[in-house]
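Let's start with one chain on its own, the form predicted alone, as structure tokens.
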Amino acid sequence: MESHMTIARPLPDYLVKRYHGWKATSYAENSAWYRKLADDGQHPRAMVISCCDSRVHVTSIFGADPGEFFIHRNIANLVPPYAPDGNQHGTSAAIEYAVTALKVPHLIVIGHSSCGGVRGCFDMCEGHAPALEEKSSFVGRWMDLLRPGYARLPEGTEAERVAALEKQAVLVSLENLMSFPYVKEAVEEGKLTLHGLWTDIGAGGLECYDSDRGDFVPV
């Protein structure tokens, strides 16, 4: 039988050049560090939930080094309720292993502005997208953690609505985080803090939940 990794390909010419350009200046200029990263493990400063989407790049905006930052990204940087059922859960998994294993102090979850994930949910509750309904649809289903923030959504303009989806996002994931045991635990013992976040990408602004005012509130 034909093995089915014969579909697998070089890299396009672009990213080999873009991989020796690194390897000839950023690599080499700190070689070190690179090594000492890979004999020492990694002792990330924060674990960061964020969206797929290819133009949020999180360790741009804080300006991170290799090693600082265990990042999780899916669509629309959503956190699921705490379900031990035996299934495969990749964004729970790394939630257990970075507050368990890594002990990271800190957990971001960063949502942002022109979210197509949000949009997807914000049309699939007004009943506008009848694909994302489907339960083929792993995009909707997914989407579907979201639908108790569309219920919170303020009266608006489609646009404010949307973009308070977004936050909802943020919102939505923090509280489900909190029903993991150790994320509870860790929060309640001082040894994690949990961080709300939301980019406006075009621009480059950047709000913080703010629990006392109860909303966001810029950086």
Contents of the next structure:
Protein chains: 4
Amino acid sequence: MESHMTIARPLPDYLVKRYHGWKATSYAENSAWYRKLADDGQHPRAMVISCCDSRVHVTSIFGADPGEFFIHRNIANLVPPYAPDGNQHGTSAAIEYAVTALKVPHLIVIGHSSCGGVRGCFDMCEGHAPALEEKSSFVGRWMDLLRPGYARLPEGTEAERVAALEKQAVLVSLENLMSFPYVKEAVEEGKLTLHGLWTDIGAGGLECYDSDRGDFVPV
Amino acid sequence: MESHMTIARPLPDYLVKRYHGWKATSYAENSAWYRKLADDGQHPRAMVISCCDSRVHVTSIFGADPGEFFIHRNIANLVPPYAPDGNQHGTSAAIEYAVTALKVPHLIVIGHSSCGGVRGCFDMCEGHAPALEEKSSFVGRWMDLLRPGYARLPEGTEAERVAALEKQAVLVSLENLMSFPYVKEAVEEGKLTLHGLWTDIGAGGLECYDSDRGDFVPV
Amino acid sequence: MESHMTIARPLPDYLVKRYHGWKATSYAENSAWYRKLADDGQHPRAMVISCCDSRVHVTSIFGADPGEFFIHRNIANLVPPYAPDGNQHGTSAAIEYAVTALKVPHLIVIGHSSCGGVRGCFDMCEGHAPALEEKSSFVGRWMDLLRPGYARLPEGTEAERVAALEKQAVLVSLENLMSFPYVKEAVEEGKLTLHGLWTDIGAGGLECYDSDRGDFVPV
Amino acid sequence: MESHMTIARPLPDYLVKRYHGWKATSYAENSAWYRKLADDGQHPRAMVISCCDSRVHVTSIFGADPGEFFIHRNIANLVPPYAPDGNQHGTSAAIEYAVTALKVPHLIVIGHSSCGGVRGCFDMCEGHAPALEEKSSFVGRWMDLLRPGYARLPEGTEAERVAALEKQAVLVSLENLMSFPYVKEAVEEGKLTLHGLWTDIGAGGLECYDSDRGDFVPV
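Switch from the form predicted alone, shown above, to the form predicted in complex with another copy of the chain and output its structure.
To see the whole picture, the full complex is given below, headed by that same chain.
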């Protein structure tokens, strides 16, 4: 196992202990399922695109077991437009794999309250975050994806507009998903349904985008 | 909440039911903690870079609660080299945010057995997956990141070489992480430690890269 | 560093050695986290009130890492009633600090089997421990706090009654906690939840007080 | 198990899971020792007086196993002077029990860097914390114990003086310990030794009070 990287460190003690605890309980009670998942491969019921934020636990919220959700997590749960330009697109790779190889029947985009990435985008679009506008800012260039959402924010207080932008991050992603030819085809053939959610971390709330009303409504 | 996207669908019933169950139990038991996390913001102890694979549950393995891990998940837990070229780099954005804004003290890259992305990379590098070599293949272009790992695979059976490539995905990522100036600086200042893990899904095993031995060893 | 106290002694050798071992391993693996905790301050998820008893290791039981629990330990895990009389109340000071300054979302009182303090209280209330009834007995005066718990013990064998008194120590403390105005307010606003536990040292058991059943039940 | 307290809540999920993990591993591997501790009672080698601060883990630092340390934790690791006035003194009760009933051979007072209680005392003594001076402030009245330490602080920058006050908290406690007749007697008979420590949380440092030099020195 050759490598020029020599700086990896041992895992902190308490994580080692917790792992051994998991192995002796949750894993032991469920080992036949894990073995089957390893032998047969995964057959997830859904792909979930969620934020990296440590407070968003989509597996907890939906009581998901191992094997259930194929999960991509990035800053602000964003999907870029389809752009097969030969460059690296990690999010697009995950979508391509889930839809064309795993053929997931559901694709859920979930946003959340107090999103740091969305907040940064808001400040940048308002002209208050010059550092994010620099070419070298990965967060800034990533949040450019949400500029179309900012452009259609309604009037309101700052807090209202930031919250609306969090929901726009879900809608922009859903729109961009439809620019992927295999997503569009699967949706039109009834083999895939898209879902847009937004969760309120503090209140434990969950809202789902209702296409008919054109708004998010509590689940 | 205006949008041109009108195809989002309601959440399947069983997910709605599980959400309501979570709200009435896990959330209710822990609501004060969620409120505090919402009010005070997150202070995660670690960033974890994991695969999207539905069988990898890093929060379960480590008994993690909401707020503990900032998690980025992509195909094959890969980190690209530092490239501030003004293009969109979702993984790099997540790393930038975790290290410079959240100042996480640990950064853990975790690979796993039976990784579909790594398998595809292996086949592509062996010349057996022409579809992945096309410019339009997001998965193929993403897995190009792992070509340096393929180049240094030891001799062995195909199964051995594929497993070794899964671990190379962790090592290549750790190496690329050090090409980010703020990661390198934080590591050298003792404010950040990097950790490389690999988990065997079926057996529930966990191995940690040991820089001294130059190999992964069971935790 | 002037002091009139000149009788402090060097640390025993084996403790010095263990400290150096910890520094080179657990600390080294986790040093970035310790530095962050030192720089950012603590954000504990819970206050725990536990007995001083050497056999009760709440951090082990819950796989807690540094920074997770704000822990007050006194004889028999007792909380006195709210009494802002200008005197020194160490337990009340710890509660005031945790709830009003740190704003902990959980407050856990944990009792245990074979509690020497509770045993002493039982003997004293039965009239068999005159030394504890003396004004100068700090243990006796401290255990007076548990007299209301003794008053409502059910009939039973002595062993049953002593074990019931250990659990009363938890309940009396929970009741007294609610006499602190800021505790009551935080509980009523959903910003703080109280939890009552009792652990069986020999059997490694853990029971949680269930308000609906009015009894402790295994976790 | 009668009680008028009906507001206790279930334990959060992840703590329940971690407990079960501990039970199946650490406890299972050590159950004979736990059973012996339960049957024979505790015979701790030392009493430790430490701060409630979540970042101070004296059992980790000294690799302590269950049964090893009888631990009292309060705000700023303070010991009040001996005062057998018939009022409740939780710290004094813990000391009385450890020295007269358990007859511990070592008594260790350990202070630490970034202590919020000491900082509050410093601000109060400088006249900058009127809230802490109110009769109803439990933290303020508790920190009054450290006023003699403030009175003998050397000149210096604020940071130096606060750090010196953290060490004074250890020295004042050691002095007050000697006002307990059974502590003094045990020390003079060579049955008990006192130790004063101070730990630097971020750096993982440990210093021990050296009576000859009249200062703390690295262990």
